[in-house]
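Single chain ahead, by itself, as C-alpha cells, in the form predicted on its own.
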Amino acid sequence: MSNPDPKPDPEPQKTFNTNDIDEEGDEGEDENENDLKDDEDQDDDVFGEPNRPKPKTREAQYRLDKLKMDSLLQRMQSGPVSVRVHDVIIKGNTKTKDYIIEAETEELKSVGSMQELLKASQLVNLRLQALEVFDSVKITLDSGPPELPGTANVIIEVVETASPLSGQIGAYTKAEARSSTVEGSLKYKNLLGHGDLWDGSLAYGYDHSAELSTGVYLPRLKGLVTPVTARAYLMSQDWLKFSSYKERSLGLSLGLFSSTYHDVAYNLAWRTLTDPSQMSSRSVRRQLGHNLLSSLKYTFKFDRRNSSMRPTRGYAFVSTTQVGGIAPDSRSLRFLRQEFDLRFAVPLGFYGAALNFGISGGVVFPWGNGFLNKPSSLPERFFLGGNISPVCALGGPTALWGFKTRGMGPTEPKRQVNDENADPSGVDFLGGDLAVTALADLSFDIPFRWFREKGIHAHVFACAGNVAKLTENEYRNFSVQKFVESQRSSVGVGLVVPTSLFRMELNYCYILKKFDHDRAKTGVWLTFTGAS
C-alpha cells in the first residue's frame, strides 16, 4: 500500500495479508515446515494419489494455524501492520436494532493498523456490554476478500439477554438528600429494541421522605449522538423536625445532553410546601403554598482519583450551574444557583497513607424585578450537616463531621402557641444563600494483614464550614472576616470500612466550634455514604 505522506518513513508499515503469512517464516521455523511436509508425505501414502488435493490431519492444520499466528505476532512486535476494516458483520441481534450496535462500532472504521484494530475491538466489546441488553458479546477478526489485500472483516456476535426483567433492593445514602434511604427497583431491558432500559423505583428514607418514580434510558436515538433520559417522579420530604415544613413535588426530568464531562438536564415540577404543625417561623410561613419549578441544570465533572471510596491519588472537580424560572409563569421560581467542589489526593508512600484535601462552595440568588429585596427559595438554599462522610460527598457543600442534618446556619424562632408542652426554645433552620466547606483527611492502613485484605483502614480528619444569608438586602451586612470568624469546625479519628456499595465510618468527633442553636455533639458517630 502506498503511503500518502510524501515524506520518507524510516519504518514503513507492513501490509496485513493472510496469504503472505503462509509464505513468511524465520529460519527457526524450518523444523515446523519439515513436520508439515512429513504430514503431507503420510497423506500421499494413505490416499495413493499425490496429484489430487488431500485433507490435512488435525495436527497438521493446527501447526499451520499456529505458524500463521506466530508469524503475525512477530510482525506486530517489529512494527505496525497496516490493515483497514472492509466490513463489520453483526450476528445474533433478533430484537435489537442494527443502528444501536453500529453506533458503538464507528471507531473500527478509522483504524489503520492491526494494533489499533485490536484496541478498538476491545473498546467496542466493553461498550456493547455496557448497554446491559446482551448476555455476551464476541468479536472475531477475519481476513477480508482475497481481491482486497490488507483488509479485515470484523464479526460481532451478540447474545441478547434471556432475562430482561430484573430487580434489586438496597440501602443508600445520597448527598443531595442528606439522608439514608431504602430503595427497591424493577428494570426491564430492551422493550422496544432500541437498547432502552425501563425502570420503576420506590424509595423510603429514615427521615420520612419517600419517592416513587419511573423512567426510561435510551442510549442512542437516530440523529442524536448522546443518550436520552426521561423520568417522572412523585417525591415527599418531611422537614418538620428541622424547618417546620413538608415538601411534595410532582415532576418530570429530561436528560438533554450527556458526555464524558458534560451533562445538561431540564426539570419541571409542581411543588407544594405545607406546615401541618402550624408552628413554623415567619420566614417559613411566607414560602408555604404552591409554586412551579422549571429549571435548566448544567454539570461539568471530571474525576481523576483512583477511587471514590478511598482516594489515595488524583484530583476531581465538579461545577453545577442551575437556572430556575424558564417557564413564563408568575408562580415559577426564579433563581440562579452555582456550586463547585475541588478535591486533591496525595499519596505519602508508607502504610498506604494519603492526604485528601477538599474545598467546596455554593451561592443561590433570586432574579427578576426587585430581586434584591426577595428571599431565595427555601428548598434551593444550602443546608450543612448530615449522616454522610465529606470524603465521598463530591458535588458541593454538604456535610461536616459531627453536625446533624440541617444542624447549623441561620435560624428563626418558631411560632409561639399557648401550649404548656410546646418547646419555647424551638427554632427553624432556614439555610443560607452562601455556603463554604473545607476538609482535610489523612487515611492510612492498619498494620494487621486481615484489615489490609478487607480494605479496612483508619483516618484522622478535620473540617470547617459556614453558611450565610445574602438575600433581602442582607448582603450589605456581609463581610468576609465575619464569615470566617463564625465558621464551625470539628476534628476526629475513626475506622473506615469500604464496600462496593457504600463507605461506613465509625468516628469519634470533637467539636472545636459551634453556636448556641447548632445541632452538633462531641462523641461517637456512625455514617454510611454511597459512592459519589
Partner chain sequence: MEQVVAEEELTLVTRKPYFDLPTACPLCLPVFIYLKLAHFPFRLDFNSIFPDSDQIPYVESGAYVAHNNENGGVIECLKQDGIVDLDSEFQSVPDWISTKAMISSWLADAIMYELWVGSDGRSACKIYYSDLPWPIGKVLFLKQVYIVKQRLGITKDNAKQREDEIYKRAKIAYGALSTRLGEQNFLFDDRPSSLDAAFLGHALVTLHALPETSVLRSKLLEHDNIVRCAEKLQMELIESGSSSSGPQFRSVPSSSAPRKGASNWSSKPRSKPKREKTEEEKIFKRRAKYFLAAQLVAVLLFLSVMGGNDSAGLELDDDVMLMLMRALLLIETISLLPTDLGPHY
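For comparison with the form predicted on its own, would you give the structure of this protein in the form predicted together with its partner chain?
Single chain only below; no partners, no other molecules.
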C-alpha cells in the first residue's frame, strides 16, 4: 500500500550504497515516482516530478535529495512500500549471453515492496559475482515508465572480467577425494560467453596421489536447473608401500545435480592396477589389471556446525551412496558402497571449550552373478589411518589418530624373495568391506592471549575403529561381538593450529589397542587437514 507523504522533503535524494546498489539521482529521476503518481493532489512530493523546476545550486539539490531519501527510509521503516519491477535492464555484457544474467534475476520479478526489492537486489548481486566472470556488478533502481505507476526498473551494469586467465593454489578436501589435497590451478573464464569456467589443475594429495585434470563449469546450461560440471582427469595413486599396487585412472566425472544438501555425480573411468615391484600378496595379485568404472554417486550433506575447522556448536550428517556398474556392459565393475558420518559439537561454556563426538561407518559389496563369492574391488574398500584429523575429515570412516596410512585391518603376506633389501614387515594391507570409527574430542582455548588471537587451541581426544572383510563368504564368520572386541583405539592430547589453507595438529598419541601388523605408534604426530 502506498502511503502518500504530505510533507515536503527539502533535502536532496540520497543513494543506496548497499553492495553497489546505487540510486541515480543526478538527472532528477525519482525512485518512488509511483508514490508521486498516486498523490496527484499533492504539490509537495518526496521525489521531484519531471515538471518541477530544478534547484539552482548543487548544494540545494543535495539537500533535496537527502530529504527525499530520509523520507523514503522513514516510510520503509514504518511499513512496506509497495513497488513492483517493470523491467530488468542489463548493460555492459558484450560477451556474456543475456540469459545467464537474466537467469540469476528471477527473484526480482516477484517482489512486491521496496524492502523485498532491496533484499532481492542484494541476492542477485551476490549471485552474479559468484559466477566469477565479472569484475564488478552494479545494480541501480530506477523509476518505471510514467504511465505505469508503482513500478521500478532495475538496471544491472556488469563489467566483464578484463583478465579471464587466473591462477590459484590451495588446500582442499573434496567430497569425492579420500584425503586433502594441495592443488594448483589455472582458470579461464567465460570462454564461450555462457558463464563457463574452464580450469586445468594439478593436485597432489596426502594419500600419495597425483592428479592432472581439466574441467568446465556451466552455471546455467539451457533448460537445466542446476549448474553442470564436467571434468576429465588422469589420476595416479601410489600404494606400493602399503598394499603393493599402483592405481591409475583416466576418467570423466559429471556433476549432474548440486544443491545445498544434495549432490549427484556420475563417474566413468578406466582404472588400472599394477604392481611394478612384483611383490604383492596373492589377494592383490588377483586384482591387478584393467577395470571400467561407471558409477553414480549421491551425497547428502547436512552441516549445521559453526565451523568445519574448529566446530564448537552444531551437528552434521553426511551420507554417500555409490552404485558401480551403471553401464550396459556387464563386464564393468559392479559394487555398492554406502558410508555415513554423524557429528555433534556441544559448547561447554568455558575457555571456548567444546566437545566433539562422532561416529562413521561404511560398507561395500559387489553385486551381480555370484557376488557372494567375489571379492570387493580393492580401491573401493575402506582403509583406516593417515595423517588427517578425524575431527575435520567429514565423509565416512577414514582416519584414526596414531595410525599410519592404511595402517590397520586385514593383511596378507607379500611375496617372499631372498633379498636382504626386502621389506621386513612383508605384509599388504587389504582394507575391509566394513569399517566403523568413533571419536571424541574436547577442544579448549589456551589461556594466553596470543594463542587465542591466532586461533591456536588445545584438544584432548580418543578414538576407536575397526575394519573387517565380508566378501568371499567371510560374512558367515562375522560377528558383532568379535568386531567390537578386535577394534583398535588410541587417546592423546595436542595443539591445533588453524590456518587459512588447512588445520595443523601437533599431537601426542598413545595407542591403547592394536594388533601385530598394525602400523601405529605411540608418540608425536603431525597432521594436516584441509577444510571439508
